[in-house]
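Let's start with one chain on its own, the form predicted on its own, as structure tokens.
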Amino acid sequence: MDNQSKLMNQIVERSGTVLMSTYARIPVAFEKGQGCRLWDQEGRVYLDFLAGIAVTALGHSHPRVVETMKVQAEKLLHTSNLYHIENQIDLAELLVNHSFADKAFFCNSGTEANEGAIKLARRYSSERYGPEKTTILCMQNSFHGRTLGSLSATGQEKFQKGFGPLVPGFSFVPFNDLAAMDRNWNDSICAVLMEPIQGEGGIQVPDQAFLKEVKKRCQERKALLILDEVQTGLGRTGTLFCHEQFETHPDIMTLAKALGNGLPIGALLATDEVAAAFQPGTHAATFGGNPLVTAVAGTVLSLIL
């Protein structure tokens, strides 16, 4: 066994000793990246088709991203959302000016963004229509995250096994099936939550008219349309947001992954009317939208645009 193989074995052994076994890790450890290439600790070069699970949309070590990170790190990393953060405002303006939305909220991940969307939809509906309108209609084979609320909205039992009781107030219908949606609709439904294209569910693309018909039903039945664009958003499908290709738009949208190109950031976007349901004290994130991550995300989004 050469020294390089011994090094990898040592890394694997150390990992198993101190890290929880939540990942079936491949025995590779990368030490640097450039563009679409990665180098492991044994000097081998890889083409990175995974992109950090749809994260590094601009590639590794993009010079503009690196420069933004250096400049901001020397100025200020973190304050809190008790104060105004100009980088956060700049990023929100970019997102609002290039989307359906009027307001943004920043957090740290896609699952947090979806938790925020669930809370916002329920609070809006409770205030507008009463406390009985709380059910969120979700899609079978969907995936919305690993925190308990997002997990409860995920339509795959394999992710939920052993974590019950799940959060109540979610029901499920087959993806791309308007008839099933109509059969299962009731007056308690406050929102429909779905991915425009299912990712973890097997790259399921709906009929061209499906999203538009879902939005029509939401408008007619006093419910909100929440689109999870954590994976499909930010140019991955050819338009800035996937729903643009279906000629409709949501009331609430969630983003993450590619927005930070590797730094942890999530975003919750909504119209003015819906966003008004959040007031001081109703929702928060300690690290959400701090000066460093929003500076980087602003550069990332500008480059994508």
Ligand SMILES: Cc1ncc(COP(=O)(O)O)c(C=O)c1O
Given for the second form:
Amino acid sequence: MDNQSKLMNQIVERSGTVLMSTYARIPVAFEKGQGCRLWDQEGRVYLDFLAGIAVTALGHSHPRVVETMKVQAEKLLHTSNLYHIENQIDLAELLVNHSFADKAFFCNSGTEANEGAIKLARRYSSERYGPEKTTILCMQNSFHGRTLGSLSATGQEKFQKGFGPLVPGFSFVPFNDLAAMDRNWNDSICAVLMEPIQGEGGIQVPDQAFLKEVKKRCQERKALLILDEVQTGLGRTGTLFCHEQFETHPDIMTLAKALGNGLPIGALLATDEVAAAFQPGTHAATFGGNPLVTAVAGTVLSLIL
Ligand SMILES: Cc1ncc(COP(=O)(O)O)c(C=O)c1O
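Could you drop in the structure for the form predicted together with the named molecule? We only have the form predicted on its own so far.
Entire complex below, previous chain first.
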């Protein structure tokens, strides 16, 4: 066995000894990245088609991203949302100026953004229409994340197996099927949660009219439309947000993945009216939108724009 494969075997063995087996990892460890290329520990070069699962949209080591990170790291990493954070305000302004939304909330991942969306929709609805209207209508074959709320909203049993009891108050209909949606609608539904194009579920693109029709039903039936654009957002489908191509917009939208180009950040966006359901003490995240991550995300979003 040559030295290179010995080194990789050691890494695989150490990994198996101390890390939980949540991933069937490929026996490669990368050391550096530049643009769309990655180098492994043995100096082999790879073309990176995975991009960290829809994350490194600007490529690795983008000079503007690296510069922003260095400058901010030397100034301040973290304070708390008990204070104002100007980088966070800059990022929120950029997002609301380029979307349907009026307000933003920052967290650390896609699943956490979806947790926030579920909470916001339920709170908005319970304040307006009382405690009975709490069901979130979700799509079969969807994916919204691994924390318990987002997992309960995910329409794929393989991800849920063995983790019950799940959070109550989620029901499911087939994606892109308005007749099934109508058959399964009831007064307890406070929101529809869906990806505009299903990603993990196998790149399922709905009919052109589907999103608009869902939004129409939501408006008529006093429910909110939540779009999970964690995977489809930030230019990935050709427009800044995928829903723009379906000529409609949600009441709440979630983002993550490419927003930090590799730094962990999630965002929850909403209209003023809906966002008002969150008040001091109702929702929070210790690290959410800290000075470092929002400085980087501001640069990333400006470059994408
Ligand atoms: C549509 C969608 N929502 C949510 C998530 C969860 O994001 P995260 O892994 O950052 O929690 C993913 C991840 O693949 C996703 O594709």
